[in-house]
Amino acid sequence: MSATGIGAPVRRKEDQRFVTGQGRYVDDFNRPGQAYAYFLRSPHAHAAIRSIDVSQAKAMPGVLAVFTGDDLAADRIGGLICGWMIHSKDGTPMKAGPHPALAQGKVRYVGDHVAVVIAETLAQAKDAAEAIAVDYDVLPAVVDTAQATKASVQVHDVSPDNTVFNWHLGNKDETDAAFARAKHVTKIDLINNRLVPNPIEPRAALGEYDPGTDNYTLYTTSQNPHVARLVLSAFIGVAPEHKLRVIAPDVGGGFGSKIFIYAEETVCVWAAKKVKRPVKWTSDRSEAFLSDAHGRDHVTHAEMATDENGKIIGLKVHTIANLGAYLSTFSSSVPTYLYAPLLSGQYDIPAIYCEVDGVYTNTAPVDAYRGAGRPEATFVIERLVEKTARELGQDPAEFRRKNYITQFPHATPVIMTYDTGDYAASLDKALELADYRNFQARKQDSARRGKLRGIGFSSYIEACGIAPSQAVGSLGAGVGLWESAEVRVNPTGSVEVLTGSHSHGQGHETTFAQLVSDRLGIPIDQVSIVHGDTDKVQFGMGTYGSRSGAVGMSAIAKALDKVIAKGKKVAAHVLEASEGDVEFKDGRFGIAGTDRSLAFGEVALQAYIAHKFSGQELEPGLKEGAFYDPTNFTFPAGVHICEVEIDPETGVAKIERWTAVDDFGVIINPMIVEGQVHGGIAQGVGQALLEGAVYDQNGQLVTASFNDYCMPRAIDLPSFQVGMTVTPCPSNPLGIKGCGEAGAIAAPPAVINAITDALGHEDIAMPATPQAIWRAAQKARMPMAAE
C-alpha cells in the first residue's frame, strides 16, 4: 500500500478550502444584474384557490415581476415528475396527481408554492409577497398516515381514496403455508417516524439566461445535476437539453434531499428569461422545514413465524407509506423496491410476503432520505427478530447467528441475490468489542444505582450501488443507473478526472484521487477531480445510495485501464519494443526482463509529442472515457450493538457504549469510511431518540424549527468503537460495497432494542424522547407496584 493509494488514511484534500471558508456554494455565486426570488407559500394544508390578485404586489418598489401558476401554464411549463413507475398488485399504474411548480387551482400542503415575486432585493420581494391577495376556500386536511385511505378528504382527483398504489412483493401462498405450520408467531406494530433532512447548507438556485446564445445556466444545490438538466429539459420543458447548463458546485450536505428536482429551481431558471435578469433564491431554514422533501413515515404491522427449532420460516409485512401531497422525483421507489427486497435482512427466510399501500396526505412530499427504504426495512426485521428472540427465551445474538445466511450467493424470496458476506464474523467481532460477556455485571451495577441498562443489536444489510440498469429498468425506473468517467492525462503527467458522481461531503476529491494515484503511480497532488458541471462532464447519474465508490469509481477504474493500455502502446513506440513486452508497474512502463523503462509522466509527454508514432495506427494524446454498469447491487452488512442506561425518574437515556462492525468490502480510505459511519450513526440516533416531524390535524407543521425539532448533538453521542470485516464485492472491479448510509440504517433498531431491553417491554415508539421513556418506565413499574 502506498502512502496515498488504496487503503491509506489520507487526509481529505477538499478540507483545506472548507475549513478556511473558501468553499464555493450556490449562495456564494452572484451574477451581474442579479435579482432575487421570494416564494409565497400556502398557509393552508388544503385549499382551493378562488383567485390571486398580484396587482398591488407588482406596483411595489423594486418589483420586476410576480408570477403564478397561470404564467407557467401559458408558457407550457410542465409539472414536476416522479421518475419511477410503480404498478399495483392488480397491474394498474400508480395514481400520479399533477405537481405544478406553482399551484394551479389548489394547494395541498402548508408550504406549497402559490406565487413568486422577483425584485431588486430580497427584502423588496418579501414585502411585495405580503401584498399578494389570495382568496382561499379552505378545505379539510388529512395528515394521518394510517387513516389516509379512510378519510373523506381527497388530496388528488385521480385518487379518490388517497391511494397511490397497492403494491406487493413475495409469495403469499408460500408465506401463508409457512405460518400455518409455525410453532411460534411473533407480531409487532411499528411507526417509522417522519424526518426532516436539514443539511447544513439549505437549498438554493440561481438561474441565468443569455439572449445572445439562447442558453440557460442553473446553479443549484443538487446531488445529480445531469438528471436535473434532463428532467428540466425533457419533461418540464424549461429549455432544450443542449441549451441548458446545470452547475452544482460545493454542496453542503444532502442526505438524499438534494437528489430531487424542486419547484424553486424550475421557476428560477424559467423566470430568468422572463425578466431578462439572473434570478437567485436561497432557502431559509423555515422554508427548508416546510418544503424540503421529508423522509420515512411508515406505519407497519409485521409478523414472524418460527419452527420448533427457533428457525425463521416466514415473514409477513404490511406497510402504509406516506408519500405526502405530491409524488417527488423518486418517492414511489423508496417504500417499494428500495424497501421490501431488504426485508430478508441477513437471515435465511424461505417465505416472505410484503404489501405496501402508498398514500397521499396534506403534508410535504416524502422521498429518499439517507438509506432510503433500507433503514425502514432494517427497523422492521431487526425489531421483529429481537422480539422473537425474547419471546422464545433465546439470547438475541445467538438467535441471529442461528438464522444467518451462510451460503453465497443467496437468493432471497424478495428479488435480491446476495453475492457474498460473512455475517457471523461481524457478529463475533462486535460481541468481543462490546464486551458482551460482561454486560450482566454492568446491568447489575446500574440497578444498584437505580438505573435501567439495556443492550440492543442490529444486524443490518443494505443494497447499494443502485444499479444495474437492466434490473432497475425492469422494476420501473425511468433512467439507467450506470456511471461515467473520463480520465484526461496532461502532457506533464498530471491527471484530471471528470466524473458523473457528485460530492456533498463524502470526500470524493480525495478517495477518487487515491484510486488514480494507486493505479498510475503518481503523487495524489497531481490528480484533480472535476464534477458537478454538465458542460464539463458529458453525463452522469449523481451520488446517492452509496453508489459513488462501487459505480462511480469503477467507471474511473475502467477508464484508467484504457489509459494504461494506450500508455503501453506509446511506450512500445518510444522504447522501440513490442507492445506485448511492455508492462506497467509502480508508475513505470518497462520492457519485461530489462532495465529499460519510462515513468508515467514521460510516456504522457511522448503521447502528445507523437514524434515516434509511425503511420496512423496510434493517435496522439492520452485521454480515455468509460461507462460502467454493474452486474448486481452491492450488499454492505454488519452488526451494531448499542448499550443504554436509563434514569427511570427522568426518562433520560444515555448511550453508554456503541460498537459498529461493518463489512464494506475493499476500503479506499479507512479514515473517511470511519467518519461516514460516525455521521450515519448520529443521524440514526437522532431518529431513534430525538427527531420527529409532527403535523397537527389541520396540517400545520408544529415541528417547523429547531425550537421544536431536536437534532442530535455531541452530548447525545458516545465515543464510537468501530471495527471492520472484509469480504470483497465480486460484482465490481474494485471490490467496493459502499459505506455512506450504513450507520443511519443500523442505528435506529439498535437503540430501540436497547431501550426495550432496559424497560422490559416493547411499548415505545421513535423518537424515544425522555418524556416517552419516562412514561414507558412507569408502565414497566406498574406490575411491580400492583404486587
Second form
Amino acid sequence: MSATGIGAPVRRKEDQRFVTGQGRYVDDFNRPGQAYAYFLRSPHAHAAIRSIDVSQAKAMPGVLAVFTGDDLAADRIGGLICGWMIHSKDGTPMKAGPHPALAQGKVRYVGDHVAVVIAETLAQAKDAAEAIAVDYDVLPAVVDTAQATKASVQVHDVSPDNTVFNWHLGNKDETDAAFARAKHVTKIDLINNRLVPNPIEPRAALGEYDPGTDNYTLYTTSQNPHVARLVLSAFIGVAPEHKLRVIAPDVGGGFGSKIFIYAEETVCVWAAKKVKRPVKWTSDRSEAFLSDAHGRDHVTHAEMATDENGKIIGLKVHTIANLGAYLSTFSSSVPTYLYAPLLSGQYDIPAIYCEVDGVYTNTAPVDAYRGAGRPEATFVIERLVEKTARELGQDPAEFRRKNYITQFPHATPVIMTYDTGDYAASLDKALELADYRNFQARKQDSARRGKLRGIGFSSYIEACGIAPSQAVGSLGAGVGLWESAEVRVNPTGSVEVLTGSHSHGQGHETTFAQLVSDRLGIPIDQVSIVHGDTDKVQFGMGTYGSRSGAVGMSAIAKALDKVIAKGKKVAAHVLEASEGDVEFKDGRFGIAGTDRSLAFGEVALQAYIAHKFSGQELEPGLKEGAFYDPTNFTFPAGVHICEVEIDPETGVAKIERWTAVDDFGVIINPMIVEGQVHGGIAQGVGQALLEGAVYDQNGQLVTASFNDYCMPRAIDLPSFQVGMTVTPCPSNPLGIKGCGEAGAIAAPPAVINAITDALGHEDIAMPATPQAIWRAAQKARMPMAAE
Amino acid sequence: MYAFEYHRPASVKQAADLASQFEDSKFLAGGHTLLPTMKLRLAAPANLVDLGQIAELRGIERSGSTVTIGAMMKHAEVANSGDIRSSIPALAEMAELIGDPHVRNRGTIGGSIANNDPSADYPAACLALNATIVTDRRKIAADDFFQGIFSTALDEGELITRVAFQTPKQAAYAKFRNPASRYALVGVFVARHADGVRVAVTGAGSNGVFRVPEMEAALNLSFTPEALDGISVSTDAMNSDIHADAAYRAHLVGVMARRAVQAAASRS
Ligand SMILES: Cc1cc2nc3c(=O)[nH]c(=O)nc-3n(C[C@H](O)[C@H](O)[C@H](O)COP(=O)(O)OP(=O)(O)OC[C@H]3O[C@@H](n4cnc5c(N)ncnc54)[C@H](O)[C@@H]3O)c2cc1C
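Moving on from the form predicted alone, kindly provide the form predicted in complex with the partner chain as a structure.
Next comes the full complex, and the chain you just saw is listed first.
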C-alpha cells in the first residue's frame, strides 16, 4: 500500500479550504446586479386561498416583482415531480396530487410557498412580503400519521382518503402459512419518529439569465446537479437542458435533503429571466425547519414467527408511512423499495410479507434522510429480533447468530440477493470489543449505585451502491442509477477526474484521488477531482445511498483502465515494442523482460506531442470516459452494541459504551470511513434519544428551532470503539460496499434495545427523552439493592 | 430585522437620558436574547442603546458579606472570577452552566435578570442569594424584582447597574438542562445563610422563578437531603411543554433540590 493509495488514512485534501473559511458555498457567490428572493410561506397547515393581493407589496421600495402561482402557470411552468412510480396492490398507480412551486388555490402545510418577492435587498423583500394580503379560508388539518386515512380532511382531490398507495411486497400466503405453524409469535408496535435533516449549510439557490446567449445558470445546494437540471428542464420546463447550467459548488452537508428539486430553485431560475437580474435565495434556519423535506415518520405493526428450535420462520409487517403534503422527488421509493427489501436483515427468513400505506398529511414533505428506508427497516427487524430473543429467554447475541445467513449468495424473499458477508465474524469481534462477557458485573455495579444498565444489539444490513438501472427501472424508478467518470490526463502528467458524484462532506476530493494515485502510480497532489458543474461534467447521477464509492469510483476505475490501455499503445510506439509486451506497473510502462520503461508522465507527454506515431495509427491525447452501471446492490453489514446507564430518578440515559464492527468491503481511507461511522452513529443516537419533529394538531411545527429540536452534541456521545471486518464486494471492480449511512441505520435500535433491556420492558418510543424514560422507569422493576 | 437607530452612550447618565428621550428604545447588553428576537422580527425597537462602552456597569467587588457584580459582566467573567469562586462558588458554577461558550462570552448578568426568562438561571441565584438589584434609580430586593414570566419590577427605561449578592455559608445549584436549548428545564438553587435557608426554583414554574417555603422550613431544621423527603411542589403551578409536563417538572424539582442540598452540605 502506498502512502496515498487505497487503504491509506490520507488527510482530507479539501479540509484546508473548509477549516480556513475558504470554501465557496452557494451563498458565497454574488453576481453583478443580483436581487434577492423572499418567499411568503403559509402560516396555516391547510387553507384554501380565496385571493392574493400583491398590489401594495409591488409598490414597496426596492421591489422588482411579486409573483404567485398564477404567474408560473401563465408561463407554463410545471409542478414539482416525484420520480418513482409506485403501484398499489390492485395495480393502480400512486395518487400524485399537484405540487406547484407556488401555491395554486390551496396551501397544504405550514411553510408552503404562497408567493415570492424579488427586491433589491432581502430586507426590502421581507418588508414587501408582509404587505401581501392573502385571504385564507382556513381548513382543518390532518397531521397524525396513523389517523390520516380516517380523517375527514382531504389533502388532495386525487386521494379521497389521503392514501397515496397501498403497496405490498413478499408472499402473503407463504407468510401466513409460516405463522400458522409457528411455535411462538412476537408482536411489536413501533413509531419511527419524524426528523428534520439540518445540514449545517441551509439550502440556497442563485439563478441567472444571459439574454445574449439565452443561457441560464443555477447555483444550488444540490447533491445531484445533473438530476436537478434534468428535472428542471424536462419536467418543470424552466429552461431547455442544453441552455441550463447547474452548479453545485461546495455544499455543507445534505443527508438526503439536498437530493430533491424544490420550489425555491425552480422559482429563482425562472424569476431571473422575468426580472432580468440574478436572483438569490438563501434559506434561514427557520425556513429550513419548515420546508426542507423531513425524514422517517412511520407507524408500524410487525410480527415475527419462530419455530420450536428458535429459528425465525416468518415476518409480517404493516407500515403507515407519512409522505407529508406533497410527493417530494424520491419520496415514494423510500418507504417501499428502499424499505421492505431490507426487512430480512441479516437473517435467513423464508417468508416475509410487508404492506405499506403511504399517506398524505398537512405536514412538510417527507423524503430520503440518511439511510432512507433502511434505518426504518432495521429498526423494525432489530427491535423485533431483540424482543423475540427476550420472550424466548435466549441471549440476544446467540439468537441472532442462530438465525444469521451463512451461505452466499443468498436470495431473500424480498427481492434482494445478498452477495457476500460474514455476520458471525462481525458479531464475534463486537462481543470482544464490547467486553460482553463482563456486562453482568457492570450491571451489578450500576445497580449498587441505583442505576439501571442495559445492553442493546443491532445487527444491521443495508443496500447501498444504488443501483442497477435495469432493476430499479423495473421497480418504477424514472431514472437509471449508473455513474459516469472522465479521466483527463494533461501533457504534464497531472490528472483531472470529472465525476458525476457530488461531495458535500464525504471527502471525495481525497478518496477519489487516492484511487487515481493508486492506479496510475502518481502523487496524490497531481490529481484533482472535478464535480458539481453540469458544464464540466457531462452527466451524472449524484451522491446519496452510499453510492459514490461503489458506483462513482467504479466508473473512475473503468476509465482509468482505459487510460492505461491507451497509455500502453502510446508506450509501445515510443519504445518501439509491440503493445502486447508493454506492462504498466508502479507508475511505469515497461517492456517485459527489459529495463526499458517510461514513467506515466512521459507517456502522457508523448500522447500529446504525438511525434512518435501518426494520427492514423493512434489518436493523440490521453482522455477516457466511462459509464458504470452496477450489477447488484452492495450489502454493508455489521454489529453495533450500545450500553446505557439510566438514572431512574431523572430519566437520563447515558451511553457508556459504543462498539461498532462494520463490514464495508474494501476500504479506501480508514480515517474517512471512521469519520462517517462516527457521524452516522451520532445521527442515529440523535434519532433514538433526542430528535423528533413535532406538529401540533393544527399542523404547526412545534419543534421549529434548535430551542426545541434537539440535535446530538459531543457530550451526548461516548468515545466510539470502531472495528472492521472485510468481505470484499464481488460485484464491483474495487470491492467497495459503502459506509455513509451505516451508523445512522445501526444506531437507533441499538440504543432502544439497550434502554428496554435496562428498563425490563419494551414500552418506550423514540426519541427516548429523559421525560419518557423517567415515566417508563416508573413501570420498571427497580434494581436489586446489592448486599 | 427592521431598521433601527444605534446609540452608544459612555455613561449610565447618558444611557438613561437616551432611554427617556426615545420612547421606543431598548437597552442592548449581550444581545443574546434581544437580537434573535429582532432578527425574527418579533421585536422592533426604533432605538438601541448599547451598554457595551459604559465602564460603570463593569467590575466585581467583594465587601464584607456582599459580592457586587456590574450589570455588563458576562457569564464567563462571573464563572472565572477568583473573587466569586472563593466567596460564592455556587454562583460561578451556575454561570458556567449557562448555554454554550458563545453565550457565556456575550450574555450578561444584567440582561439575563432584566429579561427574566422563566428558564434562565440567574433569577434562581438572585432569589436564593437574597440579591439586591441596583438600578439607576433605586435598589430592589430580588424577592420583589421577579414578577412572573418576562416581567420585572423595572420601570420603563430603568437601567440595572449592579447586582449585590449575599454570601451564604453553603450553597449549590443543581440544573437539569432542557436537552435542546440548554436552558433550565428545572434548576434549583439552595443557599444556607446565617439567617436561614433559601430555595429558589427556575424553569419549572408557570409563573417564573419561585421559592419553596416548605423546603426552606425543613432545611432550616436539618440541612440534609433527607429533610426534603415527602415534600413536593404542586403540579398546578408547573410549566408544561413538549420537553416536560407538569408532573415530571414537579418531580425534578424534588430531585434537583435534594442534589443541590447534598452538594451544598458537602461544601466546607
Ligand atoms: C443559545 C442560547 C442559550 C442560552 N442558554 C441559557 C441558559 O442556559 N441559561 C440562561 O440563564 N440563559 C441562557 N441564555 C440567555 C443568555 O444567557 C443571556 O443572559 C440572555 O440572552 C440575556 O442577556 P444579554 O446580555 O444577552 O441581554 P440582551 O439580549 O442584550 O437584552 C435582554 C433584555 O434585557 C434588557 N437589558 C439588558 N441589559 C439591561 C440592563 N442593564 N438594565 C435593564 N435592562 C437591560 C434589554 O433591553 C433586553 O430587553 C441563552 C441564550 C442563547 C442565545
